[in-house]
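Listed next as structure tokens is one chain, alone, in the form predicted on its own.
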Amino acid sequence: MIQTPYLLFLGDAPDQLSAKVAQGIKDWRPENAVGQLRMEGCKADVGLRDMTLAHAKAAGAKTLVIGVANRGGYISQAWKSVLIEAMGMGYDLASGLHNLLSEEEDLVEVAAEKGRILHDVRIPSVEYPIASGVKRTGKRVLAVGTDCSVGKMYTALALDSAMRARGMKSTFRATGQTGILITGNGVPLDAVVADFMAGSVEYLTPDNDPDHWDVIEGQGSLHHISYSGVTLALIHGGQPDALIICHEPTRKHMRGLPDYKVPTIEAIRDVSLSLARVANSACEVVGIAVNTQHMSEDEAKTYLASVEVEMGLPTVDPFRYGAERLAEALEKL
């Protein structure tokens, strides 16, 4: 188990998006962070109190955990004395990164003389299946996405959150490092060896009751040149009963493509429920999810509205507004 409470390290991350491990934990678990540790020149703030190594064990924290997500995954060479300093000072560290802290020779060292624990949450713990394809009882929802880093992870813990409060089973289903470090339990997708990754969501979406739902946690986009491949394998292993499409409307390209533009709602559906139907013939779009961070609450609202109109489809910011409308879509599935 990892300890808590943590110090969330942000290092020099390059805009707010590059910490939204960080940000997902103190929107999701405030109560596992007693602050944040910003390098000189980082450009991200999750709204934590600024604090020093020395600070934040003073006021309990016993993890430190790495709460960037760059481009690659990498453990860059300018954290390495934090991370050092951090041990020494009594700190365990977690990373979901792809570059492993159990891959450094310098950290392992530091660790075995401090007797320090290395968590690399993107370790697969299960030797995973290859998918069979059997239907499984129970029921499923996919947050799928116009492009990377639009809330696919907040709509599923928000609709999670509302259909538990309806007096619904739900299950939230994490299969990225950010929802790994908030529920504590999941599967790390992107980590999985490609043949396997279907498999992976079969087992983590197993067998339930036929009124129970698993709000399974979406990756990447089909559209992104990047990251397509998480997306397919959630929507194939995942047999979704429901699709609700993510969408972030003041993105100007596709998250670290700027020769791609963002794709529209409309062809993020059709193209899902295409492939949705693949594995479930049944398989619905119920609702659209829009983070609307960026806007004001007139043009928020005006936007959502507009969205509806033209979708005719149940239109929410989760995290802004809730998402009992998208719950409620759900219910009558």
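Numbering follows the first chain given and starts at 1. Here the structure is a predicted model, which means the values were calculated and not measured. First, how it differs from the form predicted in complex with another copy of the chain.
- The rigid parts of the chain swing between the two forms, and the hinge residue from Gly256, Asp106, Ile123, Thr137 is Ile123.
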Second form
Protein chains: 2
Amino acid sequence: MIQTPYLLFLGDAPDQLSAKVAQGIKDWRPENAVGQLRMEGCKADVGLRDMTLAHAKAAGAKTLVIGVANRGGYISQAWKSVLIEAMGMGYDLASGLHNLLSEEEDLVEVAAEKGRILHDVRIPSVEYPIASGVKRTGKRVLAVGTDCSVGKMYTALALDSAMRARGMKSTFRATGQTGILITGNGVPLDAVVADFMAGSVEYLTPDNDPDHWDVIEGQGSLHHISYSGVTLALIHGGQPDALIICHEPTRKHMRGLPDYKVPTIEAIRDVSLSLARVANSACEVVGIAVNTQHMSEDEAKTYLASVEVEMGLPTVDPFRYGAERLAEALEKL
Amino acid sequence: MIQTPYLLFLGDAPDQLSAKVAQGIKDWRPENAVGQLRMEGCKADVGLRDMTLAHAKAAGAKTLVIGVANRGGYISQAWKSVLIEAMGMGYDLASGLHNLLSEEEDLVEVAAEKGRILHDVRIPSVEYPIASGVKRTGKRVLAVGTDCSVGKMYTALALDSAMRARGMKSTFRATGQTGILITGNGVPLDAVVADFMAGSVEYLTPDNDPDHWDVIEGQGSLHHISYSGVTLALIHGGQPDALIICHEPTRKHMRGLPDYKVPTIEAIRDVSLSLARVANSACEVVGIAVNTQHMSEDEAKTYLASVEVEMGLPTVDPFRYGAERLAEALEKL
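Moving on from the form predicted on its own, please list the structure of the form predicted in complex with another copy of the chain.
Zooming out: every chain and molecule, the one shown earlier first.
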């Protein structure tokens, strides 16, 4: 659990896109961030107040979150003086970069001396159990995709937000680095050891109130041969009551796999549901989230309407048009 | 790669069953073992010549393999003097126990001093790639199960043996600790980090002669919620041309999961084939291996015959009646 609120460190971000972790926090959990810290030459701005370390500290910030990714995902030497100064002032550090805070000797030394915590959310900090499959109380919805990077995290965050706006009890459950930094906790599923994957998802989504929903961030796809095992561990560890299928209709092939075609929504529905029902016989597919970013307004609307008719399920682009209809579908379930 | 031949260390094994790793080596790769080393009070005997360290060394042994599991799977203090003496004489050590050789300070120290290797086959020693899904040359067959521990390793070893007896080119590819010790190499799949599971299976089963078969040891089951992700990584990383379904018909529920029923052979056929064809559209189910150990001779024969008719596929118990018909089915493919 990372202490909030954060100060978001944008460093010397070369462009806006490189600050997408900070942008995600600002968009989805603005209450988790008091401001942004930008170094000279920083080309990103997530629209929060610019603050110094001292200023943000006075405003209550507890953790300096590295909200920027270099090309290569490493911890830049240019950042070091700021990171070290922050720890001296009482900040913990948090990062989702490949290269770990805990592998930087100077940072480790200062953290030990000052009693600060280095959170590397890319690697697990918990010894997860082996999944027991015991039925848990409360309800769970999982985003499954026809491919990787089709908007599963975005869909889950938008759905969680729409559910809470309706007064439903909902918690977004992060399973990837960005999601973990946004909410302050979660499971970095792609870095969990094989035998404990499903158990880590059970750990992430424990017993809860009967009318509470865990909105579980999906990973990979059952048809993405590099990561399908991770996806199945989510389906079986999450024992979802409901699935949302996420799709990006303009993709020419599976992400990173030029020889692999993107499956149809129907194919993913059938295989996901058949496997989900092993863990929860009542599981249903309740809606479809389409990422229409590469379509015109007209194309998007026509496509959404046609999928809705074909599949007989509420079909939305949660980014473009909101996730309310998906929340409504869950409420009715 | 563990150097062969081995001397099999049975230590102070409390009973025959505790020496099942040594028994597996003796049964499947007798050419890999020059003899067995038993301490006073040892209650196991795998039927090899009893040898001292010096005797086995003279006979060419290169590695002392811990072929016994204590209750709890730890490295007994009682064994230490033998293990240390062995390294002094030039033996490497190999173990599949939970508790690692490399975590025993005294063993690590002696190994460093004598230049010996400590092989802990329970953990990966390779940095595996992420799976690319690129089609590889050669052929692959994978054992998939309706449950865990239904005889997938045994089936794969028996099949490999039957194929070689027919003059087919075949290599057993181990994906678990026992299999790795039997053959001297493989991937400890349950200990691989999630993102690299399918890649580790690609690494294990590289390009080969067009008429060569990799016989891949299966793990878990697509319907075993604790380990299903591992199973799917095998199906997608292995890109099998053929599947053998393994089943144990007397089991009351899934292993370790009292609330979960064992799926039918048909259910596993359908979901396995549908997912396997994502990676290899030509994949076929070619046979069924039934573990009839808890059935009488009559029951077994009746059951095998009825499954054979129902499924329209060669159905055998490879332990009781041999795997020749499965090898024949592959040869025809």
